[in-house]
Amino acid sequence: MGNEFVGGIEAGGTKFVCAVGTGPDDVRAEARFPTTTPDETIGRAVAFFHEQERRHGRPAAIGIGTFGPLDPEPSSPTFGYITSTPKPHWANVNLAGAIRAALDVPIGFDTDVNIAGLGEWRWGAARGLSNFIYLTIGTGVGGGVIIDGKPVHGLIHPELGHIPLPHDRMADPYPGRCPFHGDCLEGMAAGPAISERWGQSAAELSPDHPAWQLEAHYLALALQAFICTLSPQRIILGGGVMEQAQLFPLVRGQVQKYLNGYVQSPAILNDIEDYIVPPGLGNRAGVLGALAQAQQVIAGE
């Protein structure tokens, strides 16, 4: 993989970020505005590419990293659609079909969190690592999993936010908010349900708050699970609720008492600082990750 100058859209439930360059120390320009109606944010972000082009040049590749669920596979018929998902207006919307056809240039495309990992990868904190985690927890839940620098795909692509989780309900009677599955880990950890449980936003919450001794629950036995069926080499964890400094450390500690020594690494042992980080690239591994991908789609990877 190497340098090209690409383009990349990081397409978020609540906003779209573009960019073009060619890695994190050479972004040219870069644009934000909020997900509204496919026309209208897919004709701004086609608007933005029109006009780096201008600029800069033409993209060799866009990559593109969603929400979903979508269809990643590109032998499919839906190649590229984000399929079920419950925003409104946005079901079954050819996304990379339609920047493909205004640009005319090869576009890649997958869920927002297996992008962002791709960027973790390549210039972030799982750089040299041959596997990993990288998982959101802001307006939703979402994972992806990295093998050897490739986003892991199946029937679709994983939907780590949508396991099921032993769930107290005289300890903890919420429902959950997944349209889908109620509580979910998405249903009981993601930014809006913290809202609708405790009646503030998470940013709103004190850090001594007892919200936060539940979300870390919640996301240690998520990660109890993935670490015990995936057993990755690193778990990132990023989005705007882990903006909050507190929920790393308790996070961490629930996560070795689940265990309860039954993995015997010394990563979940004694290094667990070094195990279950933040993103390296902060808030911009999504659109970072988008240029590696556009990159990768360049290489033939």
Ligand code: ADP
The other form holds:
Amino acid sequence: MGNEFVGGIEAGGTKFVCAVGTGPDDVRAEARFPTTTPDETIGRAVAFFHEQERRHGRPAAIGIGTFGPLDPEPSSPTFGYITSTPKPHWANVNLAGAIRAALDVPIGFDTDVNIAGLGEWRWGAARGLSNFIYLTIGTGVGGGVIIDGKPVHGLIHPELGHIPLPHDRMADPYPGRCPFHGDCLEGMAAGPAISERWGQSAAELSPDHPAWQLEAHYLALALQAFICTLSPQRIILGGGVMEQAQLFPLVRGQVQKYLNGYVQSPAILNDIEDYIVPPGLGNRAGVLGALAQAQQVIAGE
Ligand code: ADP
Ligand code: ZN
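Return the structure block for the form predicted in complex with this ligand; the form predicted alone was the one displayed.
Complete assembly follows, chain above in first position.
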């Protein structure tokens, strides 16, 4: 993969971030604006790239990491579409097609979390690894799986946020808020679930509130499942909820407890501080990952 001048879009449910550049040390322009209707929001993205083309030249490709679900399969008739999202106005929107039609460059298209994972693999906390996962715990819970520098696709793409969890309703009567599954991981552990369960904004709960023990419990159950199914060499945890830094030691301890010595790796038994980690690129993993993805598209990878 080279260091070509490319564009990237991190398409989030609340905001879009667009950038042009060649990597983390050479972002030549960046813009962020709220996600409103597709026409308005895609229009602003296109205007940004037209402006940057006048200033810096034409990007060789544009990478897009977006909220989903989406169709990442290039041979599919709906490649580039956001598909069954409950987000108003955005179901069945051909996001990649609209950007390609307006800017006439090759487009990469994948989930926000696969793309953030790619950024971490290229420039962040997952450099040199052949198998790892990137999770975001924010408005929702999403997970990207990167194997040998490529985001995993299959039937569609992984949905790590929607796995079922053991739920002791005596200890935690909160029913969960996923519109599809109720008490799946996202339904129980995303920021809005924490706020609803405790009747107080997650960001305002004190660091020693019992909410964080329970949050660590659910995250650790999920990580146990991912460790047993995917055997990742590292787990990166990002997103607004993980701003609560006290969660990291709690989650690490619970993961060791639940695995109970079964997975015999020094990464888990001795060096878990380097195994369950925050993103090396902080909250820039998504937009930088989109640049990395555009460079992969050019390289034909
Ligand atoms: P998004 O998921 O929209 O990309 P974020 O990753 O920032 O955005 O996640 C936003 C969610 O994270 C909100 O639901 C909020 O409750 C939660 N959140 C944001 N900051 C904090 C914080 N400091 N502590 C706990 N929760 C937070
Ligand atoms: Zn769900």
